[in-house]
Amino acid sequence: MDKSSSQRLPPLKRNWWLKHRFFKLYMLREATVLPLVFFTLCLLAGMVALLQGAESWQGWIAFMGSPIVLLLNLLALAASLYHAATFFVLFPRVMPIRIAGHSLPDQVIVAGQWAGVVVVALLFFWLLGRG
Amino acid sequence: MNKIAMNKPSMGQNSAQHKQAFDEPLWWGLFSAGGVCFAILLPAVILFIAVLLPLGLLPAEELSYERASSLLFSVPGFLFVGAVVCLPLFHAAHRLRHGMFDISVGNDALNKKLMYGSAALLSLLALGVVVAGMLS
């Protein structure tokens, strides 16, 4: 950035991120929100159906069971886990935790967050899975 | 109100460049809060509601119309929607806005309004449904 620092950099081409694996993974991570948006819209539709009555609610469950919707939501599940994997490693970098003068190892913070995912899943199992 | 780095060269170098972006901390704050919810809560939510429920793998009465209504249309249900719908929506809006900038789609000033505006409208709809259900 020596003498050109006062000038603007040339605009990037649209495919700049295809040239390196690191940038491809970055774009993949950015793209995890696409199936998330799909799931969120499904969930919103379900909430509206629940408000409308028992028949719409059963209709919504049938809609959620149609192969393409199920497939996209499985993709959303995978995307949420990929997002989690990339997000959890950021935490110790953004906010290192020190306890009694010793900094907590990164792996402990990452493992703690995965434990959070498991606890939430167990909570759901307790709430919905006992029969 | 654009971030300096996101100003297009054609927008005029001196006029927009030194504007203070007062609102950006809000969007980044909602983005990280939504990111935490997406990572910690959404895997279980998607697994139970979008996979196990439609496949019939949950005990039949667990999300019957009556049970689902009483769970969702309540104060915990309101908080659940805030954490599982609203915050992730703002997270997604932020990522989509920056992703569109990354691949030079559209114009950032407009994308910003569209993305955060949609997230806000859908959030209001979601919370409104819960309130309507609590009142009915």
The other form holds:
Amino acid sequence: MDKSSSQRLPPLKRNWWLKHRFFKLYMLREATVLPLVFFTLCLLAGMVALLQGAESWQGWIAFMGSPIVLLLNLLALAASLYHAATFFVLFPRVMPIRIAGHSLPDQVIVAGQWAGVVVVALLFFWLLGRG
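Switch from the form predicted together with the partner chain to the form predicted alone and print that structure.
If you are looking for partners or other molecules, they are not here, because only the chain is given.
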């Protein structure tokens, strides 16, 4: 074994990523999963409550209406929008779209993704309004 392969770098401190903006934003993006886990568990609990009957369902509705749960669900919405925004910005770099041999500009691809979100949201609200 030569000298260079036996040498090791000193271990990183736990907060090494706090010194760089890029890594702070990356960690924030990765942390968006936490409120989404809460939201998913709430939906799962709602499905279980629905299966258990009307009394259980009403208890779940009351739980979902509490201020802390509403706040956490708003946080989950903000986290998912932040996650989508960062994904949409990265998408053209990962998978550029070519039409007739020409690459679409990144802004067009990102705008198309947000347009898709708006269309799906409008469809969702239209379907809810019909019921």
